[in-house]
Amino acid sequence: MTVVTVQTAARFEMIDITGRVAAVVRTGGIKQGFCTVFVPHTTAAVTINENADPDVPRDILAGLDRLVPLAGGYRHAEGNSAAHIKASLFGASQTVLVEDGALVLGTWQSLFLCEFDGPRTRKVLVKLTGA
């Protein structure tokens, strides 16, 4: 397993981590298999989506804010319940196929670390399985 550290800069953001994960795959020594990307945080998530147009991640964050507003009458004392809910909706991990030593992603797809309670230092755990 490889740990990739990501410093987030805002309360809510989507950070493209594709290049960092692809570097782990390139040096990981597998030609075919799976790459699992996991975040061990309850207010962050990992997703795959479009990165060709920077408005897509912005629209995703704006849509999430409409669905799960920051102030929603939550009971959690820390005041970050919206972040917990958003992280649960997206999930803590993604698995990507590896072929010929590279991530298999669609033309417009990228891996994103989703920050819902930043800024923070986040860990992204990358595990390769295969031969």
The other form holds:
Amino acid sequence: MTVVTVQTAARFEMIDITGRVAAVVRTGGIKQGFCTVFVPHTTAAVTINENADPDVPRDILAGLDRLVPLAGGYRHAEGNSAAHIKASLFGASQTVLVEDGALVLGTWQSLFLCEFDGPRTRKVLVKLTGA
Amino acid sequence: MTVVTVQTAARFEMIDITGRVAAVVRTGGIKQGFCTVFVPHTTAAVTINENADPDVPRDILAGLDRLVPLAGGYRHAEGNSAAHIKASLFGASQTVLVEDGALVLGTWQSLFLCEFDGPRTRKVLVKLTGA
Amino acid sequence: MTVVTVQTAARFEMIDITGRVAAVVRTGGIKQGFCTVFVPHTTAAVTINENADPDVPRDILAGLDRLVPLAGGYRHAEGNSAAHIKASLFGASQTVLVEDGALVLGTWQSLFLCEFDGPRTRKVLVKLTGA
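Could I see the form predicted in complex with a further copy of the same chain next, after the form predicted on its own?
Whole complex next, starting from this chain.
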């Protein structure tokens, strides 16, 4: 298991971590198998989406904020229930195939850490399985 | 594969199953690898979120109900289409890393069975991979 | 890794791929383990839900369209930001247990490729791990 540390800078943010995860795979010693990326947090998530146009992550964050507004009559005293809901909607992990020692991602796919309650220092756990 | 049976008590409910999944890992004979938790249902889900404050799962269930209301002009005759939609939004499974023979969860993370169309008797399948 | 090609026919569509994934498992040579199904696209997803009543996938697609409407004041010039948001809500992959050489799915569970920006030719990557 490799721990990747990410410093987020805004309340809502999608940070492309593809390069850092790919580096773990490159030095991980497996040729084929799986790479699982997991965030040990409850107000952040990992997702796969497009980063060629930075308007895509911007639209995703804005769309999620419309779906799950910050003020929603929540009971949780910390005031970040919207972030908890978003975390479960996107999910705590993604699993990507590994072939020929590299991540198998589509042309437009990037791996993102999604910050829903920043800025914070976040951890991303990366673990490989295979041979 | 271990089958964990959970009796739900309400239409919408998040039941913390971390202890029961951790017990499967403890006796599962692997030191490092992965634990996959899967629900074989289409109106329930598995998610990871906070349970330190019981208001968090309450806010999540209420937020989801606002997003996907029970009455939404659906066609499915059984009347539980909202539960089907929620099941796909949260997902049928979660994968958690195993290190030193134990689940690797963040300080605030719990594993929940999410009931969206209860009360019912639900099954949770737990399977380990690793060495 | 097996590549399954799917031709979609509509802008929004859920296509049952259970049979094609089960065929990969049947000839895959493992008795127990996991089957991961991954789409290398950012405007499509994989989900598990009911297909016994075709109104269920119809209600899911209509419900998602209400949640994330096509016109939402998005910035991404291609005009398919709603599809990108839906892709992250449902997720790029699903992992299913394999026991006795077969997928372990509940009575009502089917695997679907979800098209959110069709019609297009889509790929689904299927990979097994186990023994």
